[in-house]
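Presented as structure tokens, the chain that follows is alone, the form predicted alone.
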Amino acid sequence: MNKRILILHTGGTISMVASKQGYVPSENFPARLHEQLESQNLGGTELPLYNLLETDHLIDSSNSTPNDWMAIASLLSQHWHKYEGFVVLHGTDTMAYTASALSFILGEIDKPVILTGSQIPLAKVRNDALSNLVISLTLAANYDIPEVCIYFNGKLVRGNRSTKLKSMQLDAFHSPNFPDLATVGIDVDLQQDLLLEANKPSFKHYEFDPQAVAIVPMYPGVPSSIINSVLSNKKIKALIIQTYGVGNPPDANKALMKRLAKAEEDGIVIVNLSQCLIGGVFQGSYSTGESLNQIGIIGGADLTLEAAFTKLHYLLAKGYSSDEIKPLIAAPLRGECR
């Protein structure tokens, strides 16, 4: 095998070691990783050629920001023509956000970009890190997968369809509203018909405002002052509300509905997502949901929270106006919704 794969290390549990303060990044992770991979590759033919590149600052992914998405995308674009595929090591907590964001930032691509990590650090004797990385490398080198994906515990899922479902189990990630792209057991069962079409990429740089998008869940008795408080930040350009069932808000709360209507009139893009993980929004199936249609709030179809959040950031970074963004919310740009 002579394909070359770039492993981009951004941080996360996979590279951490135990300390008195809990898990922290390891200073000698590259050497440990190389030793572990070579122990799996004694015949010298199983794994592809690879290089490891670390970002300037390794982070616990719970500290990631929209600017980190662009930094990762920039590194990938700089090395795009040198490698046949890419494996991004990332913390699990916000991996689905980064995978979703990269799918929009990179756009149409012609090579695999596979994010992976682990629930147990590589430094532990019993870990899921080595298997996740070895299989990610194998997939990146041997299969035509022209999109951003997450590989974890035997499943390859579309990045912008993924969410972290479990905090303590090894099968942490799930694709709630779209089939898995591949399952990996004794054999690799790749669903070729589900993959996006390959195209030559055209990379662009985007400036993200971390304060541009906010999220407010609905809950019994939610006051309108919550919306007031959030929107007191004048940098917010888009708001995601998480309602019940198929997209039903508490429309009997007239003050809340009036405040949402005012925000929409003020040019804030408001997207309605369901709090249910599986299914999505069918806004207007009930009269409560129809009240959002009357206001002008956009139903988010079956977008994950991660995909909706990153898609809004991406569209705003492109300079689109509120009126330009609205029809694009429920329209698939990179296979992120139905």
Second form
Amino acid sequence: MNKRILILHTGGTISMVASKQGYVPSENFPARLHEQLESQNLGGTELPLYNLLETDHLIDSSNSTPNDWMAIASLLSQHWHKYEGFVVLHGTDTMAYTASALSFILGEIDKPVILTGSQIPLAKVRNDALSNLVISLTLAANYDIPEVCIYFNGKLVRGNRSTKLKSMQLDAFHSPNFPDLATVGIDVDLQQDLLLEANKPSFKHYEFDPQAVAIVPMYPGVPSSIINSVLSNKKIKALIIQTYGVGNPPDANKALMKRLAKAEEDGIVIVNLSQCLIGGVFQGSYSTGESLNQIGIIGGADLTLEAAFTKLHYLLAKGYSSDEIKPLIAAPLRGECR
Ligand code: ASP
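Go ahead and give the structure of the form predicted in complex with aspartic acid, now that the form predicted alone is out.
And the full complex, kicking off with our chain again.
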């Protein structure tokens, strides 16, 4: 096997070590990783050739911001022509956000970009780090997967369909509204017909404003002042509201509905997502949801929160107006919604 894969290390549990304050990013991960991978690769032929690159600051991914998405995308695009595939080591906490964001920022691609990480660090004797990494490497080197994906614990899922479902189990990731792209057991069962089409990429640089998108969940008794205080930040250009079931808000709260209608009139793009993970929004099945149609709020179909959030950031970073963004929300750009 002479495929070349770039491993891009950004931090996360996979490379962390224990400290008095709990797990923290560690400096000497490349040497440890190399040693472990070579001990797996006894005949020298089973693993692809790989190089390891690290981002400037290795982070716990809970500290990730939209600027980190662009930094990762830039590194991938700079090295695109030198490698046949890419494995991004990332913390699990916000991996679904980064995978979703990369799917939009990179756009159409012709090589695999597989994000992975682990729930237990490589530094521990019992870990899920090595197998997640080894399998991601072999998938990136041996299969034509022209998408941004997450590989974790036997499953390859589309990045912009993924969410971290479990905090304490090894099968942390789930694709609630789209089938898994592959399952990996003794054999690799890749669902070729589900994959996006391969196309030559044309990478662009985007400037993200980390404050541009906000998220507000609805809850019993939610006051309109919540929307007021969030939107007092004038940098916010898009708001995700998380309503109940198929997209039903508490429409009997007239002050809340009036405040949402005013925000909409002021040019804030408001997207309605369901608090249910599976199924998505059918805005108007109930009159409560229909009230959102009346004031021009867009139903977010079966987008995950991570996909909706990063898609809004991406469309705003492209410089689109709210009228340009609205029809794109529930239309798939990179296979992120039905
Ligand atoms: N806090 C870690 C991170 O997201 C968790 C992990 O990687 O599993 O960086």
